[in-house]
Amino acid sequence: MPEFNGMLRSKLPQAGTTIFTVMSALANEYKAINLSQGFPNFECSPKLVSLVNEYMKKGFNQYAPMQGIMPLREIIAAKMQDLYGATYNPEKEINITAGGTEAIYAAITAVVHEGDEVIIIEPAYDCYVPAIELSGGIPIYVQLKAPTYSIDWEEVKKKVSHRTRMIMINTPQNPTGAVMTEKDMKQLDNITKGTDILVLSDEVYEHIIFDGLKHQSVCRFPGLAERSFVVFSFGKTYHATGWKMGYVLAPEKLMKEFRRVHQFIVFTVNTPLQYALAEYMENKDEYLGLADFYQQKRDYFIHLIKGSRFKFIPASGSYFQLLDYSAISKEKDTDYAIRLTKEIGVASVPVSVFYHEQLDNKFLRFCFAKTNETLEQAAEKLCTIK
């Protein structure tokens, strides 16, 4: 086929391969255990799975409404009462997705226009940027406070304006596994208390946090949930991250403006995995339970590399583990990464993507969401490096 010589001017110019593309192909490449990328390597639920035959089966395989369907609407608002104290209308103010990245990307297409600023924490997950830039928005960075990972609410008072729009927060956070308290969420509440400002709360991680801390969801702040998008997800949730399925809650002037977006995004999402995931959602233990499941993941693999050259902090959230090079190599965080995989077989990120300046902390990313084998395989490797 013959080239396109016309010119083409790009709307990300320095958007490249995601890392977790890049990581994931060089695990396959050298045969490596890929701890990168951040999906379980274990099955999701048999009965969840059979459930989605079940529907498929019944004929459930048309379009769903586009908000999604009714009896899993009201099942996620019976969630957030029981859970958070807060009161969702599902006709009004929930909504399902094509996961967490596309509610985030509809929510900031809905709402940031042309030279709006949105207030980034970084390091930050790397689909928020492009969101805004598309839009025509001005991403204004705060970096979270190593190695705790926690927030300068100052230095975020400093960096509103006139032209701020949003506040984008992210607990459990990803990458660092820092998790926001609710003395966090009452500077925020002060921060946007009587302006215009939204905020957009990822909150996929919700029910992965550990050592008995509550997740402060903005959900739970009545003067925040008044402004806020919250996301969530039910791959991150149920075992089944390639189901690109989640939902977004908002008020309804704020959802009203969402719908808009998302109907043109994807209109609407998975029809048998909505029925399926509705009937699910009733065994209340399947994600009460997360967080005890998920804590002995992490305290195994931090057992397990007790005895290596990398330093930690425990995570208190989400499924990913940092561990602390710097006795080890004093290597770019990329290139030892690259190294890593190469020579010693395992699989990481570096932490300096998800900085907008590459701000190397010596710093990569671990995810074990993964059996305790590969768990076990992984961490004798790591335990090698002299």
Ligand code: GLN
Second form
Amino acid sequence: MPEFNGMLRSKLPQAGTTIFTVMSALANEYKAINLSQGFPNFECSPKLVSLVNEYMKKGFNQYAPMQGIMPLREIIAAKMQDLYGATYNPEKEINITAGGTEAIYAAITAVVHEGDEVIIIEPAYDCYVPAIELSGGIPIYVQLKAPTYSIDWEEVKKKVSHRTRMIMINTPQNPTGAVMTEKDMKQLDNITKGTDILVLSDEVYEHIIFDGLKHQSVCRFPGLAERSFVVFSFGKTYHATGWKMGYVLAPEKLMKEFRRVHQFIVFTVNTPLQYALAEYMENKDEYLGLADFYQQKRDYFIHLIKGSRFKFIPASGSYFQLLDYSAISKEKDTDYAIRLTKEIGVASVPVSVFYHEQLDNKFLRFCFAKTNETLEQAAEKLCTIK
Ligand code: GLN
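Right, the form predicted alone is done, so what does the form predicted together with the named molecule look like?
Okay, now the whole complex, with that chain kicking things off.
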């Protein structure tokens, strides 16, 4: 192909390829065990797969409504009422999306204008900042405080200005595994009360929370719910990240703006999957049992690496465990993650990539949404490191 010689000005000049793609490719190249990108390496429910197949055979293969199919929105509304005591109107306040990422992108695009500030808590998931910047918004950073990764609300308060359009939160948090408490939510409520500040709450790991902690959805807090887009993921809950299915909740006024954008990004999402999920969601045990399921995995993984030289605080939620390698090497985390993949055969994600200034605390993120066998093989390798 001949080179394009015209003028081309990048809209995201700083962006490379996402770390998940880079590390998964490196894991494949070196045949390393891939604990980098967050996805389960076990199957999703065969029943769910059969349902998709059934709906395809029954002919549910054309466009779904832009907002998502009504039975799915209705069962989501019932779930929100059940779990969080929150009332969302399925007609006007719930929308099915092409995964959490599209929901986040559409929400930001819908409300962030040129020059608006958006407060981000970092380390932050990597799709937040590009979405803000593409809208001409300005990310304003607040760092979580290691080692517990709690939020310093005084600092958040200081960063609020008359230009603050939105505060983004993520609980359980990717990459740290930290979980926000009721106290955190009340602080956020206090800061935003009486202002025009919106909240974007990424709650895709809502069911993956440990040690008896309760997920503090913004939906539980009326003062927050009324100003929030809340993002959820079917992929995380049903072990089907490749389906790219999620949903967003927001009060009518916000949802109206969301839909204005969403309809021109994807218009609508996969029809037979929506029908299958609507039926499958009737079985509440599936999502109510997820915390136990993943707590066993977290516990097993940390049990297996106890003899290693990595240090850690058990994750409170999500399917990620951070490991501190400062006793092993002084290398930069990005270099160490690459070396670990090539030489030891275990791929992880260096946490510095989630900071805008690449803060290197010598932490790597490992995904434990893997079979016990995979966790054993990975841990065995990690324990050989002297
Ligand atoms: N959410 C997943 C993670 O944190 C990755 C998704 C992706 O690859 N973009 O690893």
